[in-house]
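What follows is a single chain, given as structure tokens, in the form predicted alone.
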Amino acid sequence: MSEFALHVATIAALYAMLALSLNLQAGFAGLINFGQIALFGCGTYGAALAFSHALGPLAGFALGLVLVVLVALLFARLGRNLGADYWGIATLSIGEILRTIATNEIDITGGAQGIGGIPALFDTGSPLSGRLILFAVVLAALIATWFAFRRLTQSKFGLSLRLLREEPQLAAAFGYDLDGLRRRIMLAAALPAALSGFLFAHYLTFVGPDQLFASETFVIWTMVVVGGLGSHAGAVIGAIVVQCLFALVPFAKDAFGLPSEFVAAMRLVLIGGGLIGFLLLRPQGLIPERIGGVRG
């Protein structure tokens, strides 16, 4: 019971430093990101990627960083002559693009089989001892964003986020230069969730283009709801409590004698209804924004 509290503490600390990246971009700058897994995946298959090749982590880790940088490039340049609705739909079908070449490009990416084999982070001789300091690792990398994120978003940089956010052509005539806003809310949303893809392979030791369906961006999307929009600390919240209702679905299954395929069926109503939900009964999350104060 041990083993499996600590595996989904360790998903939820992974999950958490996604949805934060989701909110810096949603919640503070208005950028409606429906391929953030995109994002989640350079981290991934750059671990991957250096293992099949023979190389150390921290190529791996490297790589991740050079193919993240690139796709949040090209979000962000997408963004200079598209309204939000058309900017989310683009970076959706970016997002399935990378996954469809993922699929069938199985020289390089071992296509829809993946790549498995990929070692372990720390390896103790005890696969407990190793999962406890990968998980305190995760904790550090995820309090880490959250401070960054946090005195980033309370910053003259994070007002110029939300009046871009609001009121974006007001931004413009006031003499900021929108273009240049995204890059680098991409960019420092970015690094992020490469980080956590790049933790998540060495943790699962497989990386494959199903952990790419875009079913898993509204994933992110659903914890950023239900934790709140805008709120760093929301979004963590968000994390935890959906992680959390995920792990208890099989226990559900097994407590009411229902088939396998309640699992997966019960995760897609939880996604759906838990946004559902949120957005009608209450819009502003379980951590609300404040403006101007000092809530993370």
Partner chain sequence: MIPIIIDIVLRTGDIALAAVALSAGYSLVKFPNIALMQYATVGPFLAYLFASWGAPLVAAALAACIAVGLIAVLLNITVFDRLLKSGSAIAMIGSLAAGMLFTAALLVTAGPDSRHFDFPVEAPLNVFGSPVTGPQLLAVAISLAAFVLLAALLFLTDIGRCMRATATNPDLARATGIDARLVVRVIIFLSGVLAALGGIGIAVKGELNILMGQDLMLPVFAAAILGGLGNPMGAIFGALVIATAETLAATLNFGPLIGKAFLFIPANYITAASFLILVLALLFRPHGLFVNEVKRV
Given for the second form:
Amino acid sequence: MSEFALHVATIAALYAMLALSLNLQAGFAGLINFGQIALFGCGTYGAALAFSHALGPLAGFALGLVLVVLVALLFARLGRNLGADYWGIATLSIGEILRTIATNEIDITGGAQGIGGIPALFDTGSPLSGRLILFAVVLAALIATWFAFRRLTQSKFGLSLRLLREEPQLAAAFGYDLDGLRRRIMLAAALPAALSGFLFAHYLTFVGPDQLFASETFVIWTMVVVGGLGSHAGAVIGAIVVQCLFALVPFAKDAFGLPSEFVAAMRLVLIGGGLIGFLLLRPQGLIPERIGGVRG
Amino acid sequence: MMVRISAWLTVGMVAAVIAVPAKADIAIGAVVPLSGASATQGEDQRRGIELAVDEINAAGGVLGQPLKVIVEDSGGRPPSALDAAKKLVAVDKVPAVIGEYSSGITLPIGQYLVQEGKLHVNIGSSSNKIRDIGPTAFSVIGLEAVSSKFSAEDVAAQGWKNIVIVGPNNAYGHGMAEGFKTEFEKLGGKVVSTLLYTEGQTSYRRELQQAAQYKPDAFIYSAYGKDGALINREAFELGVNKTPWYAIYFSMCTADSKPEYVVGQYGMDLNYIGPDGKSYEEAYKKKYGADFKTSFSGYGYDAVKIFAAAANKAGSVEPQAVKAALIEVGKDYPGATGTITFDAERQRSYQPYLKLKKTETGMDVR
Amino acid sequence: MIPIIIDIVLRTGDIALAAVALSAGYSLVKFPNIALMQYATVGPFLAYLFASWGAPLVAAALAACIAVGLIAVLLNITVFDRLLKSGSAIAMIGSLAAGMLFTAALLVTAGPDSRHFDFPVEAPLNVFGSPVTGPQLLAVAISLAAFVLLAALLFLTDIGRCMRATATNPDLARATGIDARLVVRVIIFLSGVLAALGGIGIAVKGELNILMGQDLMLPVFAAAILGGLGNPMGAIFGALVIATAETLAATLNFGPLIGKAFLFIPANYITAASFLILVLALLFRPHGLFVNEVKRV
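Next, report the structure of the form predicted in complex with the partner chain; the form predicted alone has already been given.
So here's everything in the complex, that chain up top.
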């Protein structure tokens, strides 16, 4: 049981980093990113490509960072003259194009069969202690991200972000450099997403294009909406709640003797129903955004 | 409001977990994709497993107790598949887990199970990387090299020299195309083009017309479900079927196609006419009222049956004991998918395939 | 050349109806409704269900379209109208979630297998030396009829004039006594009907399964955006551009240009063509091909 709990906690923490990242874009800056999973994919493929070229994990992390900076800058460039909904569709398309490339360029990425056998980051002899150390690292990364983002959004920069979200034209009229703001926010949000992907790759030991389906982005969206758009604590809580519900579905099936097809539908109902239910009935999420509280 | 509902939901689920009664029967686990892009294959895998369980329990179960297979959905997502595998091992305490379908999921869950000292039986992935999972991993499905060699020899024997390969742009299609090309070129043939189509399109006319421009001696293809039905239909409509077509896993490629569309096709398929295979095919038709949807149900069936046979032989379900017994049982074991023999790395070393041709009156064994 | 034209026409038919539906809905309710893709899936499933009860195909299709139209209106009143108050992006996320619930419902009721309408196998007709089947002609005819009827409705009837007036300037329209709520409901109903009809057209000449709407999404969005969201007739043109690009990418042999026998764009990149066009369109012509004014969208 504890082994299972450790696994759920590790995955929840990895997703919480993705949720924090999406929340910074969508919740604070109003950037509706439907290609979030592509940022994650930069991290996973960074780790995988370094491994397949016999380079160490450090090189993998560096490669992931280079990739994610490029993708984040592309996203930011696209945002220049698009409304939020249009930008969402644009990022979705780029995510799909990147997934197509990862599937098709067999010589580089291993194609649809992916790259397997990526070693665990911490080889201590026993798999359990290795997993415990990895969890501690993931947790540390999550907390670091949380604090960094909190500092960022409580600064003046955070105020300009909210202005970008609420009144972009007013922000421009005040002389804010909207392109620059968007670029910086995308870069800040991209780093933990790539780090999450990098750690995920070494945890799962396998990287493939099937991990980058657009539906994964929508899982992260559910976490953010359930937790509360514009609240860091909300994003983390949302990730934990959704991941725990996911993990509990099979137990509910066993307990109530439900056929396994229902489990499949149940997962969709949890994501779709969670999203729509919260948007309609509690749009502020579990932990509402705190208005004010900005230190100058 | 919503918070309260979800809170109660969580409480209910946790209570449900605690309330799960201790089971007396013997349980093993299975992880298959019941939703997502591979749901059709996953559902068929589940059917095979179900048929085997029915049959084993009707004959008295395993070690005198009823057998239960806890089937979990992977959703086609590696994190969910790993959730499921960890749940099966850490909570249900199963000695063995069978599954999955796509190599990208089979590899990580296999590696996890091996680390935990549990048995893993691969029933759907044919990537050659499966071979390296570890000492308690088995495959009842022949890996790429096994089926590619057979079909390449069969194609070469028809006298076709220049061929075009058509397959889905996924892990299965990539493996099939690569494996076939390697074996076929060893035999002096030439693969003039490999066309990997994106699954789930509304039409494959454009892909077919591109392939036809190469004017090959034959098309070698593999496809499942809706894609296969659409490709066969459109090949017929465009007249591309005047060139010979060779189906890798015939029944899977043509499951949803009208006979008119696929008359004259050559192909290979699993051997379902062995002593156990024929009765399996009949049991499947009886229970589900249809022909096989894919070629994958038989492996799920064989995995459960061979596990039960090994557990009975070992007199225990302890993984190491069953592993030793599996190696013993896996020598000319009469499976529904043909004779199963494990090689030194516990992979299925040989599979007896059928050579088939569709005629006006039915399916001929060549 | 003729086969290429036929392929372009067939592909245009596949995406145009849903794209028109998306654009028409957007003209009055300003958010891109992703659930429309699921209307295009639910439509053929309902038609299939009604047909399996013994209804003739035309009646089954008609009933399915009306049912989907009503679902669209209902969803709009209960969900999207309320979400739209928090912004178009929130409404779009809501429509995505609604789409997932449709998929879940279909997964439980119909299962993941694909089906097809049972037409007798006939030898294809010969159109200028290229084979074309009856169901394919039927699908194209359905699309054409729908476009003509929609155009007639928009440009020749009172309700059509009201719709265009409301789309251009809702406040002024209301001031002149137009019942804006009714107009919105009519156009939402129509968008549901058109999306369902588009799905039925695809299913008639091919297969239907629960993923078909999801697979249509990006090409349909690309077509609607190219035509200018909110401009239904532009969406048809957008669909034509997408279909042409995809078909040429698939069938043109670039080999002779570089002195080789064959050189094709790999088939596995064909579907990426519409994604790429979408991104380029958003970068350079975010208002569609027909709008010249420069403003934020």
